[in-house]
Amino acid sequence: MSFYRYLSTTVKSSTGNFQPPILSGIVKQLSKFSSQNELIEYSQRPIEYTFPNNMIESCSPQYSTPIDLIKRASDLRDQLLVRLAHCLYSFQSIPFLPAANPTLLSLHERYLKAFENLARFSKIETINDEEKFYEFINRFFIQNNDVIGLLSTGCNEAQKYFKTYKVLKGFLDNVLHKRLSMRLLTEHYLELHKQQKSNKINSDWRGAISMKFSPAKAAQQCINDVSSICFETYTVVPHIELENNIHEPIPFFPHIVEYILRELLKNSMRAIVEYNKVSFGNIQNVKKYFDDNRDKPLCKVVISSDPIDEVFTFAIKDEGGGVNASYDEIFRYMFTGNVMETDEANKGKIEEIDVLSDFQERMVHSSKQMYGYGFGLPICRLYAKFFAGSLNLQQISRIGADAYLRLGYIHTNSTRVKI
């Protein structure tokens, strides 16, 4: 029995029956949920997809019709209601025990409230209505920044109660896919509103889409960001080389590329540092090795494009020893692999560790981590597929790993990318 069916039965039952304390809150919410019929109706509607090339064209300065924010807001309301309903259906379809997890339960309730508030929102017919809708959507966008963190926490707590990994993966894939589409549509509308109200024409942007996105600049910014995290975590940073073969900007959603690159770079930097820490015994020796070999990058990022296939590619090649896991394991939700250890002959060197430096290293390590609950790679692959691309990994034992990220163009007439 799914959690939703149980709750529906509980709500209809007499109030005198015993309800476990953990369920009483959500049961009350469901019993007061006045938009239940609308939720069923919207969950049965097919999703009407939006294509990025149309999003670019419809808000181009050369477009004959001015941007109608009232219509945009009204359309977004309907798009979000359908996607929220589909997302809630995923929550309501999982088995009882994982659905009763407090973290997942709170997220389920949050989406229920969001749907009800959006369903109650009055028809958007005036400029004043659109302004109120903008404020509502802006709050919705900000309040849901922590969804991935809550999903990872809840699913880690409840993973043993899912019947199979297939059920868990299906739930997470569906929720994360709908979340991404909602965030892209929401961010695009919010940016269009701000650009329209500022009365300043900026040819570099069409809503949330950068028309002059530079993959090389994005990669360098991500290298800088992750290097800072790496230094805070380990007190050392491996040298990374960037090779760029794309010299013309392309339209894209910058934060998507930046999110994926940060995750991939964190994996590579962590692997390089920890693999060399095992080899050299302590972090001071690793630092000396990095300093002495600045001309030999231990990680290389290569950027290229294929106009015929309408994709651009990032290849991230590291010498971090690889991961001691199969290909399928690496892309499983909740998998957090350990980097390859050196052979038995090198393990004896680990004993020569400076006590003070090791204590300092552990103190710094506790302040900020380079890894989490094992959601990074599965989400990155999901995002890559969303943008008609792929994420693949090749490993060379005791040497390192190569990650290949392909993303499809969004400015062509192709309908491969749909939001």
Contents of the next structure:
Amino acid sequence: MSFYRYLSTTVKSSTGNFQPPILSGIVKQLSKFSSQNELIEYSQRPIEYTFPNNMIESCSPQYSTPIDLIKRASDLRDQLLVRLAHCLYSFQSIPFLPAANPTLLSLHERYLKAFENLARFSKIETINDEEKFYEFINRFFIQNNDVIGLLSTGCNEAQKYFKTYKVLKGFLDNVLHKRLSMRLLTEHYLELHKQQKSNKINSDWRGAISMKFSPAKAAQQCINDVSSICFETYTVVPHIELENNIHEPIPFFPHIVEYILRELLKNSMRAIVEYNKVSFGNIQNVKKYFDDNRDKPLCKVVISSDPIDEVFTFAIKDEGGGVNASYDEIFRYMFTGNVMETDEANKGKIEEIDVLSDFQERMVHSSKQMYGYGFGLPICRLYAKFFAGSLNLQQISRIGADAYLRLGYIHTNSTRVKI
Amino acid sequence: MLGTKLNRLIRPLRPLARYNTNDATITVKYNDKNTTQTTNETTNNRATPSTEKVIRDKHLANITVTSFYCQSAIEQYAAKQSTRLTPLTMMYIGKTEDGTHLLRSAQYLQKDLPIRFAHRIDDFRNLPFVVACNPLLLDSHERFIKIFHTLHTFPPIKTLEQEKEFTELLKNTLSCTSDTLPLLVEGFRESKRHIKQETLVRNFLDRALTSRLAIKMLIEHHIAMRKDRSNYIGAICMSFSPRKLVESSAEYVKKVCRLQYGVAPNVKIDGHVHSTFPYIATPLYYIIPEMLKNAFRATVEHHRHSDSGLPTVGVTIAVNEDELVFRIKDRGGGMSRSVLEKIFDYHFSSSNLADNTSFSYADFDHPIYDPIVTRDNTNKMSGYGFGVPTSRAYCEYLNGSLTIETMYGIGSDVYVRVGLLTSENRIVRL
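Write the structure block of the form predicted in complex with its partner chain for the protein whose form predicted alone appears above.
Full assembly next; the chain just shown is listed first.
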């Protein structure tokens, strides 16, 4: 009886003057990530996909009046809001502990701020509005060049807190997928704006889509770039042979193709050099071997296109010994090929090296880096699937590996590629 | 009763099924619980001599399958699990002085083969009725039942003489089943239209063919254990060289290709050419020539009109602890995705799509094509439509895989992977 009276008195007193608890600094810091109405509303809207063939048609020179640009800007705002909200939803859904990792948290915060700023951007109706919007978007685009690097560092640090690989994979797949579509749309808009402002009519480009894209030229460029990185890292460069069977240009987003090719070529070159280093002992011998065998290339790239299936293919066949891991494992995030790391000292050195960053920043930041935290292959496969294609890897143990990258055409009337 | 009805169905269709039978007549009736039923049927059947199946072999002669329905022994056996041996076990059984290893092997086979055949018969029984009544399929079904009963009623093996007789019986079994593959595939060709689920046919054929492969390998191993070939333990060649296999297959396929097209491309072998290891090569004797045939045919047909020589077909061999890989590269123009998807279906042959019919064609009245015995000169280059799916079934049975990567307009690469006998991760079980 007395107990019951005690309880009722405490209840009464607590409803009287309720004091909110004093929150500690860190709790305050994190509680701003708890739910926000506007975000919820946007994240529940379905994504309205843009189709690349529409993008191409709608960007032809007769459509680029300032009014069009304004309309495009406000369309972009809506599209970005929804996609950002979906992307943030992924960030919000991962378990608390891995999400509290400082790197991942800072990325989350960055996106959240962008969302809030974007939402505050009122209707874009005049040229001035559009200019301001352009500035904002440009800053946003450049600022987020390093997201892949940040994600990989963050996930590497927080890896053990993700209970299952499935959660990590789902998170990364989602974020990277949304990010790719956001970047494609943003880049497209930015290019259109720049083109309009400069008043030059350049029929080779429709926004971010190059109409005269030549896969062979892109491949050669990537080979050159990766060769220089390889040379800086290892002081030897294997010779790569390119065989091109596409004689007409194909409209495509050049940056995507170059990104994926660079990743794959990096893997191949690294495999070739390290495999030969092990079998020859030291770098001098390897160098001599490469020089002597210039006419028997250790890596071949074959390019072809299939107009029936509307897909173009890069086959990269190297003789780098292959990887001693099962097919599923190499496509795991954070799987790095084991190249016979002998001592702990070696391992320590690897972690100090800078992490890969993205797109245009690649040449500046990652010039010293042949491999990072093992994101290359899964991201390339994700991007290939995004473009209705595929990335298949066939290992031939102790001889080499063949990578087949297929990307779908974007200029035909199909709805397979959804941005 | 059901048996009679079935017989009536079979009777008008008999002539079609006759082409593979021998000539002795069956005289003795099968003694089982079905005795009463059999006498019933013989009185009802007026055309007894012409409708009975005839087999020349004295072991299988004394069996009449009069009812597919009441076979309780089969049901019993089908419920059991078969014991799959690893070839390592087979290798290390070794030879004993007094031949008890032969006895043990024979006893294992006597226990296990009926179970495997019972499983196959069970599969036949589960086919849709309209499909299973196809005369060729019924023929195979019946033959399996007979083989089952022959093996099942053989007395337990205790002495070496019995073992010898058993080995003879096994040899006969092997020759009886040598044409299973074309019969099955042909039988399904027509009746496939009645099956709505495509996976049914594929699963049935995969299981039937791989089980036949395993049985063949086991029987060959047993028979070979009597012979004393150096470097061989039974059917396991201790220093199997993949390069020799590829070379001999290439020679054979070149011959067939020249017969059909007049030209044949060369084959270049690289990779681990000097490796040798213990292996049973039987499945590879089917898979590699089939893949080479496809590669050669693509090369020849694609470069039909070109003046420069035919590009070579490259074969790369790679061996590591777990698996053996063959990569067969050709520059035969590749395939579009629609063809690539269908290529793994039984009965699909792109030679049927060719407008120029003077080249390869599907001609099914030709004599039996036994894929395991590959030295028959009447083999065609293509057209039957089961090279690729069968090879894939065999590869997967051996813990491997068969993948095809193709670049339209350029060529294709075929990756054949099979598990090694000594692998720890991919234990092969026959």
